[in-house]
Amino acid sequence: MVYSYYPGCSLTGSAKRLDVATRKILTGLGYTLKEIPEWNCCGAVEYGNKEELLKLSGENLKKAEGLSKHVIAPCPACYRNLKESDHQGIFHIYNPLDLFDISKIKDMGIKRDLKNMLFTPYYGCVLLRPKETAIKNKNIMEEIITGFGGEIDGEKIRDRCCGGNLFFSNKEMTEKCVGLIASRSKGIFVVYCPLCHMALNTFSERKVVYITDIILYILGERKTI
């Protein structure tokens, strides 16, 4: 089945590395994607007008529609906006988190473990809330670290607001937020987030990297996390 694929702005300038290393384990997963022609920005989170912004997203979704009503959107505000704006639920719409299946990536060939490594994963605002946006399996991103033998901390601060919609507006509100993230977690922060990816590292002196790295590692496509 051809899924139709929705890059957004993020994942074709900042975030290219996340676009690329999802592609390629996606179709390594046997899912057949289509890139949205001639898509619009869906309006993130910098739009004022929430009609307006899901006026934007429901554009992508009438260019989605001759390609395919499976949608797939990587970066988080996209994947809401777009399904916000499907007020007559006839897409169905994924974040690739909820579509990253350990088995399946055990089948893809192991060539790594992640042992002896600590990890803090970091799902930030979007991806486990409100219930009706959020990603199904809200515990992926641990399951595929300690599933290849890493560990976890952070738990209790997983969900906070990076203050990521901040960076451009009020910078010390994000070092104050990332600031508070860091100070209650430890080891590599792992993100599915552009905008969670560039707060961290803006103002956390520890590695931030996304979990595409980290299965890609894995794989033995990565020499690094």
Contents of the next structure:
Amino acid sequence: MVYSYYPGCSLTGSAKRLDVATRKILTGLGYTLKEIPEWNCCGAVEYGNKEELLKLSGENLKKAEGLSKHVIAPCPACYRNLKESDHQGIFHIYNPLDLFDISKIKDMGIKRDLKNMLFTPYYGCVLLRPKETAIKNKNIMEEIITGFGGEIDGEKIRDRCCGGNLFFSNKEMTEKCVGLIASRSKGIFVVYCPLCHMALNTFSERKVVYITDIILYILGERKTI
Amino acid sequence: MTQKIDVEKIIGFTGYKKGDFSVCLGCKICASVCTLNDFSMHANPQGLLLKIFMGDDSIDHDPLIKNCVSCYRCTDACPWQIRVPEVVRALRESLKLSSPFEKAFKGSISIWGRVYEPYIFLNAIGFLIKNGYLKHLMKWTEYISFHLPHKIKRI
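To test you: the structure above is the form predicted on its own. What is the structure of the form predicted together with the partner chain?
Let's see the whole complex now, leading with the same chain.
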């Protein structure tokens, strides 16, 4: 089956590596991806007028229709906006986190494990809230990390907010949020959101990686974590 | 500065109807889980809804206007799942409080249909310098890659 793929703006620029890795892993897991032709920005969280915001993602769904009604959107904000704009529920919109499957990853050929490494899997807000648009498997990052021998910390802050939404308008708030998260967790931060990545990386002294970096590391790629 | 608020416009932006807020039970569970209160900011989402409902002009001093991070913890806890972050975004829009960054973001969309990060960065450079963002540049090197903007075609 063919899946419509919506990379979103961040994944063509600052989070390019998330795009490359996500495509590589999903292809390895057997998904056939076709990028939605001439997709437009989803509007992220920059629009106060909800109708105007959801119209942008509605356009993207129209453009996807000819390819496949099964749509994959890695960026959490894009994923949520697409899901919300599907008012009639005729599309199936997935975040790759719900498609990553530990047994299938094992079938791709494991070259390394995560023994003696400590991680804080951090989901942040958008992937988990509101309930209607949340990902289904809310433990996927823990399953991958512990499944390959890694240790985890920071269970209590995994769903707290990084303040990334205010990064470019009120960064003092972002700094406070990251400070709280960093003080209550240990190890390498593992995220799937480009904005969480930037917020945690900017305001903490800890290493921040995407879960896809970890999967590629397990599969044998060099220098991904 | 206190601005006159347009209740109908704000509620129109959220996609809610005015009566939708009347289900609020006043339990303030939203305030008890609000991220802002982790930092003693005295946020009260329920009080904000009430102010909108009453057309209270002092609303632009509410700590949520400046600091709401859109985490939806309030929504998650609310018995009626009221989406306060979307109300706050509607308020910001109607009070025209968008930052230069947000304006550049929408500017990029109107030119190319997508966000072209270098354009936003250059357009908001004055704001970024003034507000001390450039000291983080060293940490942002991993996000920089060269690519040209793509103007989307009508299909």
